[in-house]
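In the form predicted on its own, a lone chain appears below as structure tokens.
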Amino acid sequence: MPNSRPKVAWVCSYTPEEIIHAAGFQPVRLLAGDDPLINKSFPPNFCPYARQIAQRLEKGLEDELAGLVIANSCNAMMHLYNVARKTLRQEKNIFVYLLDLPRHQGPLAQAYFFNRLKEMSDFLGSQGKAVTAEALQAAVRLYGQTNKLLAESSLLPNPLFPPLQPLAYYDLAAEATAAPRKSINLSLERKLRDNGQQNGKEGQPYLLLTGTIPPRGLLELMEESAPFQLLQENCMTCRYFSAPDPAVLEGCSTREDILANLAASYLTKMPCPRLHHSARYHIYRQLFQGPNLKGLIFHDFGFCDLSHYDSLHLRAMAKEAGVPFLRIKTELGQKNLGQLKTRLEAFLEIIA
């Protein structure tokens, strides 16, 4: 299906795609590739995700973009914003917008985020189309339809426990963040019509992969090597597919009502490590008590403070619960995958 909407890129799963779409743009997530990290904007001891994105922008990706929305999810993203503001806005006349995120989930944080979403809507409306209540309602329904179809097909009845192979899950998310949402929904409708519901895998032994977004090559290794189901908890998979349900529109008659409900919905999904909230670790405690969890694999970026702190917390919780724990670190490329395979196979031998 042809798509005539200008593209606006985003980098954090707390960025409401619905607002970007309502402003007349096509939301596209910037993901890391497998290229060697040779980047002029950042030093080697810097977040590989931010370096990969900067490298993609330097290679000419900006020729496809009308704008870029960067959420200040960490210090690395703030530095990326400063670089992009110079290379894109000043040199290429491509707008770059900074979305400020709260660090908590409570009512005050939701009120703060609501005001930031109003500002984002006004800004994007000035660059594209006015973000009206009607446009937001249509966007929320369009994006909510994706999760409805995934649940109906049993591909994703529960974002944390999908009956999908690791690569299929990753590729589904990558496609959903890049392709026009109408084409994604039409594709899912065809799959549902042609294939019917898929069987789940409840009750089987599984490994839990968490931490930062893994490189695709790592998932290939795990799919080849692990005799267990692999569940992925990161902002590329379950946290991304925890998008707002169209039910957030109930009782909404104004743009402000919809934005307030969107703010609450985004802040109450499965929290990432940057949010100070006990809900994240409460969910992990429940998972650690389950009889089918065989081990926890934590993927860590080099030079990412948030993931470092999260790994220490989860390691301590896993040790207390008697859950085997493996921490692996990558630079998001194909480098050192051979060494990772050796470590992964040794870990699997221990827990088999």
Contents of the next structure:
Amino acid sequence: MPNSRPKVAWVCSYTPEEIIHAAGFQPVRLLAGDDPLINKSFPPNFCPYARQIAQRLEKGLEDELAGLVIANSCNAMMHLYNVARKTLRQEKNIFVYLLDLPRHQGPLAQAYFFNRLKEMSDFLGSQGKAVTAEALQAAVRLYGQTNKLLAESSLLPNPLFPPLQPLAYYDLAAEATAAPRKSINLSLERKLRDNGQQNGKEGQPYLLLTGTIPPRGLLELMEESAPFQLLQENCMTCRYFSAPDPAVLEGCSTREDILANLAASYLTKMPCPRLHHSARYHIYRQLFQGPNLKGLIFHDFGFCDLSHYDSLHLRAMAKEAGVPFLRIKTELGQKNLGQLKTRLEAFLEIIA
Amino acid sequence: MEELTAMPITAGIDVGSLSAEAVVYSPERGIITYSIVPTGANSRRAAERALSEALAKNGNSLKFGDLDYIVATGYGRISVDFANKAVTEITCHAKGASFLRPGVKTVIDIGGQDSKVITLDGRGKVTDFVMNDKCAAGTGRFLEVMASALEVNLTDLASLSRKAAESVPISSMCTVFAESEVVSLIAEGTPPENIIRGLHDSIAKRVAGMAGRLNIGEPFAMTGGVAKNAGVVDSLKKILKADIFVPPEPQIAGALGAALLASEMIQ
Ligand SMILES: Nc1ncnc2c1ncn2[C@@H]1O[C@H](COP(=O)(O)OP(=O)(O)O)[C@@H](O)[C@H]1O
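Shown: the form predicted on its own; wanted: the form predicted together with the partner chain:
Next comes the full complex, and the chain you just saw is listed first.
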């Protein structure tokens, strides 16, 4: 009865869902809702994503959770952890676990992350079922299958070119992090079989969207007005759909082996701006050199230092490479995208 | 007879938040006629009214059917279903301004609800732009609210601010707070002209701040309804330390740009 697994939520794509699943839970991702923001725990000039999540916790919208895993990916997440400890753990006895993340790649970082994952497995095991090698293996197969399906149906091995349109890709990410994975894999299989290999036409002009998770409305706007295919690099797309290939299990027999492989694989996935800058910027440098990138659009929801620095860096790089750059700001919960439409269309008129 | 009709006649319609403009244009005759009407509640109807008023001003010697191509712009551009194409006001203001002031490199457009700074390549093509966020600070609407708080006419703001002995700094940029700040300055007996100068300076400062995010260069031009307020233009000149070209009718620059683009599109 996979449907009746208690739910454990997570908030950062560096959280191995495999471990949560192996402990007998169903991992679900907390995505920002689009409620108007009030300022109870956080001031208005604070990460709107953390504010949205805190608001959901305070309103009791996540009370059906068995627990929450917060990866310590930035200061805002640390503050969110403090709020969650109060609203979930103290007041409702829902567990809240802090997963520490390294900031670097390399053997030391992997060893560090491996130990954190071991701790997390022990902790989740104590709350649910013991995390065994068999359970981990099954979870890695289950979650890796989604990426395998996406990768096999893509015409290009590059994870930026998924076989789905931007909105479908976004919706898949939202669904995949809410529903039991088995049913997601089945419906994805069906979808890909019906569509065939679709997206990712090499040699054609494209726009790249990066930055913080865009509101769905922004993607709708872009699909509507963009004359080119749209690729995305963010936590709803390639940074998320990069769980380890089940092949990493080969030769793994112990729980420790599997966790070490998970640690390595998470730290070498499509990197986010928080980790290993150089690797990510290297990818961008290559993209900028290609002839088909027509423009880079950076989505920012404000009050995120990491994404601010990232946008400055990418803007400078884009400028140097002669790639048009547009930074657009939205507020989570914003319904009126009219002005955004003008910005986006004016940008497209420049590059047309 | 064939030759007379060979040159296309086009129209550009700019449906803004407060006013809608129409410009009828042909390459040989230039701006044939134009109009400015209040937008009101219905964008499509405003567009229709603007166009028919422009045609009427020209003695109705041209009819709707004589227009070869229509481009709509402004925030209501999508509602103008009788237009052949919609283009953003950024592209259109750039196009219109560089027709009125050839070689222009920077266009400042302040309308009713947004302000924009646009950089151009010197040949009418946009290279970059910034737009204010959704609040009314630093826009025409902001000045309207302040004018009514001061109980003066919008059209008198410029001449009053030129009489000011000094500029009173207005610290709030938010319309709501600035309004109460203005009200208390009035209560303290601050001369209205000094307050008005302060308001113009605060708008100029904000726009210059936006411009600072771009690679701006001279020549400058200013378009949009607020360019009719010479007080804001004065403040901007001072803060940007540059001359600013203001066309005789700055409010129609967007519609003119749309008509010019229409003319290019049909050829
Ligand atoms: N004669 C005038 N004197 C001073 N300001 C004016 C005048 N006419 C219009 N304005 C200013 O222009 C603004 C409207 O600009 P406009 O470009 O028509 O806006 P929109 O394009 O949003 O409709 C008004 O809010 C007002 O501040």
